[in-house]
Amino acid sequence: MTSRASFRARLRDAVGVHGPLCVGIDPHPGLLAGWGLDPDADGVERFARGVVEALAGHVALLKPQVALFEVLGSAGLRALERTLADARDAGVLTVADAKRGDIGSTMAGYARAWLADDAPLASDALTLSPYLGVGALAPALDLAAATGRGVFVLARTSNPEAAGVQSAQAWVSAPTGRRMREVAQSVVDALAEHNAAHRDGPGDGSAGVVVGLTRGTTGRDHGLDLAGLGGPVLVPGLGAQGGTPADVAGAFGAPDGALGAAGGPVVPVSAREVLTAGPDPGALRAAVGALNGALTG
């Protein structure tokens, strides 16, 4: 397996040279039109490939979406392939948002598809599902800490559908003996203790969680306590979804010192906020300059 620095430190690299906003890639129709594309394999390969070569270099991480890929069959799983070997070689940061979550052999070939060196679709990180159980997701915590890459694992999502799950109350063990924990906090929990088991070499802080922005009205109600996490946290919902900076830092306080609080960086995502300024490449760097002015200014 590749050495290399671990994940976090690599986004901290990233995030202090280029902001700590993420673009997320994600080739909708509207978004395609918009860009004179036509929805198919090609359109999307286009599309995605475009933003990596306008954005790399003015950002620290990239998520392409990845349904929107796999709605096209191998076409589309090959073109986010490219995409993901453009990001490589211009050396920019990417999760793939695939929300993968299964368990024993399954979650293995998972881990292996998505954060193996040698995996055609190897990305520097990968989003997870943990509800079938935070420890089901051993192979690609456990892979991803030994490759130097990172994992952001659901706690806190956006959608209301969510609510009955996440916020339910459970029994979880700690050294004092067994309490009750909402279940998002236990995912924190979990994943801050995988976090301080690989705090030297390639697995420091490579477990990350995912909070949504826009949970509540604000989204400053998230409730959950990211102090011992001791890894990133990635932030959907800036912009087209109704996030805005400031809710950003009620939220996380400023990106730049929300990192020693979780042990970060905080990474905001936006997508069509940004998407929609292409297909020009300066337009597109002018959106992200934009944000990132917001979120830091």
The other form holds:
There are 2 protein chains.
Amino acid sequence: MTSRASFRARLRDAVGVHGPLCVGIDPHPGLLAGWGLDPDADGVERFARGVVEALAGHVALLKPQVALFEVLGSAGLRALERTLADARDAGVLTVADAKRGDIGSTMAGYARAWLADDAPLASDALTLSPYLGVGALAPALDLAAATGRGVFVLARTSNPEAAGVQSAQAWVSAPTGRRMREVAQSVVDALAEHNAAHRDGPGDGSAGVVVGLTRGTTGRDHGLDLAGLGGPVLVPGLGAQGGTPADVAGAFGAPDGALGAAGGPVVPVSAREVLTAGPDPGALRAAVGALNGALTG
Amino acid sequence: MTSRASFRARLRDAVGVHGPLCVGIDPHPGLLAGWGLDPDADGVERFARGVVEALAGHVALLKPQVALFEVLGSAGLRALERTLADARDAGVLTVADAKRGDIGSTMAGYARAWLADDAPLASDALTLSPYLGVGALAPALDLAAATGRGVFVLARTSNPEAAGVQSAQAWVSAPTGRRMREVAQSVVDALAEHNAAHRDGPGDGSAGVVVGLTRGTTGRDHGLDLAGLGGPVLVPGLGAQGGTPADVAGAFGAPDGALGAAGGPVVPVSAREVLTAGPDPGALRAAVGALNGALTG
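Let me have the form predicted together with another copy of the chain next, following on from the form predicted alone.
Next comes the full complex, this chain leading.
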């Protein structure tokens, strides 16, 4: 346990200082080559720690893509541990993009792996996948709330294959009786309930959602009612994936990087567009500054 | 690439020799204590490798629960690498229970992490979670099919919180036009299509599903039509979780551990009921033999 402020409060403060951009740490082999690094654990570690060194103090949130460390096995996870330790030491917030999801004591294992104070992979927040139900993720939601950390649960992603699950219609309980609701919306609603039960203290707004930036690529809105969420929104899809800062403003109504419609910071993610500017630290910072300027301009 | 036989064929052969039981390798702190081991990476490694040493040659499939290694960070993954290497050397099949799921190059990273021949964590099969759509899992399905490995995609789990997603109604295309189908069934149907396209060679039946053993605990059937799957079915919930061998026979119609209704082996999973018999290798083998006897008797 800890007395640190809530993840939402810390993220809100960081967004206020630096702007809303979250930078993905995606050590793809192609990006490593562009930095003159080999696609091995040493190259991944230099790349990821280089991003932290260049951007700590200049960006609100860093998002390591866990798959691209895990592909190298334990050596890759060791590189991620060192990267996360650097970020902690430098005071920059991190969200481990791991999309974990399980039940019971197994879910509790994933929660402790990423959200416990003494975990080697301790991060400020963790992404989760709710195919087993948002309720099954409770061990992670509860640990995040207790330790001033956060979770971002997948609600709506922008890939076309997702509709068969996320746009399916589920029965939910409502004050007026059972009614049908889209799966993606029912995820948002369940997290809103969690946040409503943790209004004060380290758990305030600890439950966020992942909502892909769909408007730019498909012309559709995300179609979600985020007004009651009371937590942050992580928005992948900016830059190389086709979304623009104007799309963010259009979809989330937070052109100033402030709380947005969801009541927590709306944090767009870019990886490739920033990372291709490296390895020069000044160029990385300039790319971040340009994107934050476009997002808040 | 490899010329090994398909995962389904190898699993079918192993089930024919040993019986259908899959043993979970779940290094929970409580089980470690029962074996006289500490809940650290060394204890986890001794536990997991002890299970492999005792049961290789006596069980069809071993299922390490990745969360319980990951909770120890890179040191835990190193223990898992050594466990998987022991299993490869001993010729016992493994399924890494990681429930991974993402899109695009990130999903390809997870696929390579667990299903590539030269991966430190290479396993014979991997569990996947389809909240982003079964189509998004294609990099793993394709790599499994190419390398004679398998995947087990979550379809129906037995935890009550899952219904809001897995029992939601999705629009699907059908020869007679669009119709509504349960998400869990649409997952099965998408994998059946994949298997139909890989009838011969190393990809035969490479796409399996995870279907929880619900009957014993809830009185409900899984409610899925598995007849067209053409792949294996992994069935958690035996033993400590409340399901019985009779429930397996009732729900999957495969009392002899043969192909079952799905056209691939139906493989029930037990962890605690076997593992509490350890660390004595003979006692572990006796527990496996008793369960296999009950499943095929």
